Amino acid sequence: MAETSGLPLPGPFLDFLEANGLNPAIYTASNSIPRYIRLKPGSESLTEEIEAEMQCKLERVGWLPGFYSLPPQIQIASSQAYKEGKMYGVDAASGAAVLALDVSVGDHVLDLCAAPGAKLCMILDLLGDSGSVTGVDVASHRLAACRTMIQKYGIGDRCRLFVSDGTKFSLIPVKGCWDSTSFQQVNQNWGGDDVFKEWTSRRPWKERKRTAKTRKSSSLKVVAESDHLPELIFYGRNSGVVGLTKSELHQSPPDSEVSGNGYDKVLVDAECTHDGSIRHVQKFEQWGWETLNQRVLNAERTDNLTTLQLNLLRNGFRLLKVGGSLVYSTCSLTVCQNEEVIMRFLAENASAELLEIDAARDWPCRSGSIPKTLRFDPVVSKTSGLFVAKFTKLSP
């Protein structure tokens, strides 16, 4: 077992790094990578107050608006600003992936792998009182944590969250979001059980009874048929859901309509081996290195992951409107989960074009092996490792 700056790395992991052309020196930066936070818009005046409470200096991240760095040992969860929903922790590289989307006022944005929610919160902050955000994740418990997060920060008015397989999700944005007057009329006048009213964490008694009855009497066939439908676990009053019937919500238009009515921006921050995240790798010291073998080094798992990543990218791009932008990212530093996925995707999609990320001119990162792609790493960027690529969809 080798040791780098106090972080012991087992031989198989060092072999993994060598096979992927990764320098183990990346992991020597484990004790020098700052902790990053983002202040909610309007909370910038609180920096001195936060510094006094946490007894450290907040260093503004010059290349990333709204971001500050703290010493790595600082814990933010006990601070008043965190508890009051005025700041949240998110790595600067993840913030860069969101910034690469170039979110504009009025955009309808899809976050296809939304949990645990920091990037989704940043997107909502950037949109303000316009557009909409649809968050999708296959893990219900992780998406529930995302729901808690957006409620804590009070930014869910134009957001909807679906538990769904991101490779199969097919719902496009609802462009005609309800204004407050329409919202009040719906809640006062539309009494049908099938119409979405204001979201509440407590389901009506009739709905709970109906669900229990369905579970008891439904055949396996019926259950299987309904399994593919996304489960809506949260929606804001101006997310476009209020006033819809359940059948209207789950309408999936043909691909020919998606090109004109799909999402303006799509973020695919895909599941990966997380080998680029120093803090994630550090956890294996507690979990045991055998767990690392199963989650990172296992060749079959990596093959399954690259297939998943490609399918997520394919579906996210399918749901993107012509002229829109899609950002693909992973916190892996391996070529097979990044450049190779990109090359396979471009080879099969004539309407996909890689874009230059304009904001990246001032970013502390290096180019990937494919032009216009970017790589953040702990040594160069002082962030977690992250790969970023940006696409647009051309007219057929």
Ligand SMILES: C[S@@+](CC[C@H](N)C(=O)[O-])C[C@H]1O[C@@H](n2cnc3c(N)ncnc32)[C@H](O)[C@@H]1O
Second form
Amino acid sequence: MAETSGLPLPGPFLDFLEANGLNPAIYTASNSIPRYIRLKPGSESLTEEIEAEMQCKLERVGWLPGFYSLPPQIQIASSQAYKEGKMYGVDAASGAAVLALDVSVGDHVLDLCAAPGAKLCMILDLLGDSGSVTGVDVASHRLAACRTMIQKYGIGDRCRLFVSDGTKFSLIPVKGCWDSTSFQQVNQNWGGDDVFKEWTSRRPWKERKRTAKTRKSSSLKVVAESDHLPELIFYGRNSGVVGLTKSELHQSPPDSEVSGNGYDKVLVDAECTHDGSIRHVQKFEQWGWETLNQRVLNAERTDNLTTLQLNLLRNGFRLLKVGGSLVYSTCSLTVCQNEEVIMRFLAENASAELLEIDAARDWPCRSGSIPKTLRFDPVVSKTSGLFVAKFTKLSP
Ligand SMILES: C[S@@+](CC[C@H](N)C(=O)[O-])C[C@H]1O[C@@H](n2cnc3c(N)ncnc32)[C@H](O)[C@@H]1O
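Form predicted alone done; form predicted in complex with this ligand now:
Below, the chain from earlier opens the complete complex, with every other chain and molecule after it.
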């Protein structure tokens, strides 16, 4: 086992790094990478209070609004600001992926691999009182954690969360119910069990059971049509869902309609081997390095992952409106999960164009091997590792 500045890396992992052209030195940076936090908009005045409580200096991250760095050993979970939902623990590279989306007021955003939700929360904060966010993840327990997070931070009014396979998810944003006037009308007009009322965790058990039963029977009908039904596990009062019937919500539009009415922005933060995340790799010290073989190094798994990544990218792009933009990111630094996926995707999509990420001029990252793509890594960026690419959809 090779010792890399306190983090012992087993032979098979070193082989994996070598096979993928990755320098093990990135893992030596583990002790010098700061921890990052993001303050909820409106909580910026709390910095002195937070510094006093945590007994450390918060350094503003100049290139990333709302982000601060602090020494790596500081634990934020017990701090008052964190408990009160005024501070998020999120890496600066994750913030960069969201910034690359260039979210504008009123955008309808799809986050296709949303859980546990750090990026989704940032998107909701950027949108404030406008637009909507649709979060999708295949893992219900992880998406439930995301739901807990948006409730904790009180930002779920314009959000809906679906448990669904992101390679097949087909719902476009529901437009037209977002202002509070129409919400009130909808509230007065709803009737029947089939209509979505505002989601609340405090609904009586009987009502939740009835909803689940209705969902099951209505899902059978839809499954017959599409063989895949997304399960709605959270919807805020202005998500556009309240007042709709299940049949209305589950209508999948034809591709021609998506070009005009699809999402303005799509984030595909794809499942990956997580090898760029030092904190993730460090966890294998506790889990046992042998589990690394199954989760990271297994070649068959990597093949399946690259297929999944490509399919997620394809479907995210399908749901993007013409002129919209899509960001693809992974926390792997391997070429096969990043540049190769991008090349395969571009080769089959004449309407996809790689975009320069304008905001990145000041970012501490380097270019990927395809121009316009970006790579954050612990040594250069002092962040977790992340690959980022941005596309737009041209008219057919
Ligand atoms: C890198 S994590 C996403 C992190 C998230 N964007 C955040 O900022 O917290 C990848 C996620 O993809 C999800 N995932 C894996 N396969 C999927 C699929 N077929 N469809 C949708 N989500 C999937 C995993 O459950 C996992 O939560």
